[in-house]
Amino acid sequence: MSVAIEVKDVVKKFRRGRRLKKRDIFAVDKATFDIEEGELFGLLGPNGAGKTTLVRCLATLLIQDEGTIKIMGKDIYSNSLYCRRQIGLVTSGERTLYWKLSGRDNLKFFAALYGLDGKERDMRIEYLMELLDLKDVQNERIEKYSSGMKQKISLARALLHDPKVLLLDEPTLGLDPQFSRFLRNFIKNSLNKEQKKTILLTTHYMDEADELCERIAFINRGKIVDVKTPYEYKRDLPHTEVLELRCSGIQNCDELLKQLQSLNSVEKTTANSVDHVTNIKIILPRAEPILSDTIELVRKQGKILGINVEQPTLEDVFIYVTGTRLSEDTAEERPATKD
């Protein structure tokens, strides 16, 4: 299969500081990955990792310092008004929708700038609002339209010209549940394997990523970490458990993870707090053996609330990878970790 996607030692880096203090942060840091025509691919990493600021270079909004990107085999420096027809870019939060505008009135705003009018402009538009379901709120105002409603809107324009690549960026963030795997299905099932697009989708969702993506490429801290399917991470651990525990009361977690971690066969030991709940993740083999030695090192210091035995998902894979957990916010802008 051709490649749609092509991102090849790419670095974007800001200024920050004040005069004569100013420095280089690097928030995209050498990116190497290729994307094939009609995959689903998925790039997955904390908040603040990298995802937004290389997506914005693909759609051609931010200009990379270093690397080159294609798209359908044109570099987008040099070919950019091509490479836009190509690319229909979808993020979270929209908030370039004219909101005092009905949902038509915008689709009608942005086929004028795709050069769609007429006869056509008014096909697709009728298309998108059936395929979307909002034929019933068409002639309504974007302020009155639910996060929901919105989203669907700017997939709706994403989709006007017809794109062959789609990006995707955290597209189901804040959204509720119902909707998000209403979205969830539309991605996968209409626009990835009925009408063969091109995607990639940005996302800290594990379990949106494991569902959807045929790739995932990892990033943390502006670098690509690697890039598998979700089984052969899942394969490529050295361990099969994940043993986790919900404690109350605990005084000195680092030393607890400590006598933990010094455990027979434990790989890797994490812990989090939320609210004077601690969750403790511990990565082994297999969780019986040290189950009694476990609850009794926990007892010590506090009082176990839950235990629970699970198979890795990408999240345990992405912690063992990195040392990072994907639910962490990792500023995005941090100066550049050079080998």
Second form
Amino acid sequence: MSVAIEVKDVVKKFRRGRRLKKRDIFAVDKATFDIEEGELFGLLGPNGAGKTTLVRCLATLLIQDEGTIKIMGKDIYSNSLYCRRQIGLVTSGERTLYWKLSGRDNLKFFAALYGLDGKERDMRIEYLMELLDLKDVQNERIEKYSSGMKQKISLARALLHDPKVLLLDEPTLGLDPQFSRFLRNFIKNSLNKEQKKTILLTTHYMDEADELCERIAFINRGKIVDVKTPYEYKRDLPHTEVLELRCSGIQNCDELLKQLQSLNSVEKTTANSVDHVTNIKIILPRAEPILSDTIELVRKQGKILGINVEQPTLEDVFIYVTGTRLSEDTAEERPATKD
Amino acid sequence: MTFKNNLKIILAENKKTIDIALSYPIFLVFWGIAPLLWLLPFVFQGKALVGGMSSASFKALTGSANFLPFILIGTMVSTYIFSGLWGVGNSLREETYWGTLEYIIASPTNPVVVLLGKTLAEFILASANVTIQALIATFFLGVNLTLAKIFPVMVIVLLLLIGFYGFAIAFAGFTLLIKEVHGYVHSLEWVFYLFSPIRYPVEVSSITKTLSALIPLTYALVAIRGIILLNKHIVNLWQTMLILIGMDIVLIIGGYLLFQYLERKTRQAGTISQY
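Having seen the form predicted on its own, I'd like the form predicted in complex with its partner chain now, please.
Whole complex next, starting from this chain.
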């Protein structure tokens, strides 16, 4: 199988700060990976990890500072027009369409940008409207559409010119669970399995990546941490259990995490608090031997609302590998100092 | 993309821009009438100063005593100019606001082709506005605009606009890079108002007269007023036309190259989607 997307040593820096204090921040730092033709590949990382910057580089919206990107064997910088014809782009958010135009008129306009017109264009729009179940609303203005319907039109736009490669940047962000489910099924079954599209999906939903992707690249603070199949990630994790505690009244979380970390065979501890409820995760080979000690330590500070022992998910793998939760925002400054 | 494809993109963009504009009909009415509302204070001011619609000193400067048609022509031509500057220059900012710019830039179409479509739409919309102004001037202000003079006037207007739209395309490039251009557009507007004969003859001051020679609008307005007010034949305006053609070539090529440069800078800076 040949390579559809080739990313090699890509660096993208941004100048941040004011006047004399300006400095370079690495949004993408020496990213390297390949995606084979027909593969559904995931880019998983927290907000601010560099996923969208990388997708924008691939979509030729950004020019990388270093490294090379090839789409279907051609360099995107020197063959940008060819590469743009091979790519269909979907981003998250509702505001990517002309709200004062109908769904059909939106597609007609974007079809023109890809050189489609006349019967060919009309047949393609008809097919996509049918495929995405939008025929009944195709002549209504976008402003009357629900978020999910708008995202369907965005998807139809990306498919207008029948591209070989699809770049889906957080396509289910902000959608209700029903539409998210529909979109996931559509991506997996219709686009990937039936139409054999090469898909790069970025997400910070680990269950989405786990369910859809054949291989996943973990990206954190601009760096590609690892590229494996979901199965390989879980298999290669040295621990096998995750002990989760839901507590309230925790006064000194950092101190508590230190104490928990010192318990026998604990590999990693993380915590996050929402509305005075603290969720603590302890990653370790077996939870049962430290259960009573853990309860005792937590009880000294607060009240235990619930305890759960689970098998590791991709999120646990991510935490293990990067020390960062997927729900965290890592958009804080990353100065351009190399390791 | 072939020439035929690009032509279709221009027409698709033109249709889209007009469809969106027509979805806000009140704006069309406003922009049709507003320039006349701006004009009226000057008419009343002129009337109060000279005690009527004509002035001997005005005739000495312009060759025509009646100042109303003079100002009206200035207003109508400046409607084309400023709507082009606002419409084309600011259009990519609108696309950013709608969230559609990234999809235009990520397509295999050169954004300049899309801007040409916006230019065509702005020309059509401005023509509609100017027609409303001409009708109001004819029926309510008693100005006699002869149909026979429209063709030569349109030739001059087109020669002016070709270069000016080149300038507006460069301005669109600045919008991509620096996002906020209202201050620049307003400053340019006032430079044009001050140093070109939109509302008064530039001969009133040696400074305005000298600086007006740098602005293509000056040549066009002098020529158009010559045709309409002084019954000059277009053939006798060949020098003006040559100057405008020269400026067109410089502004179109310069505008295109500057836009390409600024677009690449924006891609490097990573600010395409920001507004």
